[in-house]
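Just the one chain here, the form predicted alone, laid out as structure tokens.
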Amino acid sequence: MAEEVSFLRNVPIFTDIDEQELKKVAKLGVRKKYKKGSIVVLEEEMGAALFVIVSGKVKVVRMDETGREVILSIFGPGEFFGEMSLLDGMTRSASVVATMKTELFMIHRRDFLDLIAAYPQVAISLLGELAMRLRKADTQIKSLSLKDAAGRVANVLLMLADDLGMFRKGKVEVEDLPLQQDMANMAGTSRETVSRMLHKFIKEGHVQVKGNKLTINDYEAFRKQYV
């Protein structure tokens, strides 16, 4: 129980709940493990649960009219997904796939709706998170419609930094960088273009790439130049 409470305390929508109430939340959910490549939820299916990531990572994807995968977001530990269909009662708006071995904490729809009714601060925190995601979606749409290739790829790197990065004195380190094809699917471009833009950013001194670890040397300067 102590492990569950410690984990939930770091989930944004539960940060304002005290320890005794967190213990009640912990009893509502169950853990489930997924292998890399497993489909967690499928687009157009009815939503039955809220998912919180205990460990691992997932990608939120849709298919465009040509059948190409478009990645909308990548989520890591402490983040949640699946809330939209729980709130509006409609089907899932996208599929979610585990990109590595992943463990999730699941709260079923009825329990989650009872939770936000009992604890208004959870609903308020949830609204804040949804507003932040909407702003990110607006930025992504703007990037895809207005930016050149460099701007699109830079926007993806900055999104990954915001969602998964560790900030240290202006630098940002992103461990387990997604595959270049996945980044291409986020940027609406080709893998070759992502590779070319990464080399451009490295040559300019904006980023470093070592294995699957990315470092943005000066986050604000990079954002100012490309976004």
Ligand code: CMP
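Residue numbers count along the first chain shown, from 1. Whichever C-alpha set is largest while still superposing within 1.5 Å between the two forms counts as the rigid core. No experiment lies behind these values; they were computed from the predicted model shown. What changes on going to the form predicted in complex with adenosine-3',5'-cyclic-monophosphate:
If you fit the rigid core between the two forms, you'll see the Cα of D218 move by less than 2 angstroms. With the core held fixed, D16 shows a CA shift of 2 Å or greater between the two forms.
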Contents of the next structure:
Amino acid sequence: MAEEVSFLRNVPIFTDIDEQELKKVAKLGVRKKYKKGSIVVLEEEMGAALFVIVSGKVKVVRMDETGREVILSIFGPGEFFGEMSLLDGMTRSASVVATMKTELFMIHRRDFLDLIAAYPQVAISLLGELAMRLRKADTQIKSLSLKDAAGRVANVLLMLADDLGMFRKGKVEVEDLPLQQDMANMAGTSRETVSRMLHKFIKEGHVQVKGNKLTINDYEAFRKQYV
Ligand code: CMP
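Can I have the other form now, the form predicted in complex with adenosine-3',5'-cyclic-monophosphate, not the form predicted alone?
Everything in the complex follows now, all chains and molecules, and the chain you saw is the first one.
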């Protein structure tokens, strides 16, 4: 119980809930474990719950008309998903798949809606996060429609840096870089193009790749040149 409360305390949208209420939330929710590749949420199904990531990682995906997967976002510990269908009463807007062994904290729809009604601060944090996600989606739309291959791939690397990176003095390190095919699905391009662009960025001195660790040497300079 104490472990659950301290986990929830560190989830950005719940930081302003008082201790007593956080204990109630801890009791309301249940933890669930998922294997790599498991589908947590299926596009078009009715939404019954919100999920917060305890450990692991998930990807938010939609299929395009040719059946190819398009990755909209990747979420890690402390982040939430599944709120959209709870808020608008429509079906799930996308599928969410565990990309590694993942543990989630699940809150039922009614409990989540009661929580935001009782805590305006939770609703405000939630809106702030949704605004940020909309900004990212805007950037992704712009990059998919306007940019050449280099710009699109650079944009994906910058998005991964924003979501998963460790920033230090302008330099960013991203552990567990997704597979090149997954990055291609985020960029709306082919795996071969991602590979070609990564080599180009390495040659230009913008990035380093060791195993599945990516380093962007100067985030701002890279962004200025390509996005
Ligand atoms: P919901 O529609 O209930 O189920 C799928 C979830 O994926 C959705 O809620 C959001 O949490 C998440 N999601 C959908 N589209 C995006 C997006 N463009 N960026 C980030 N997350 C998204």
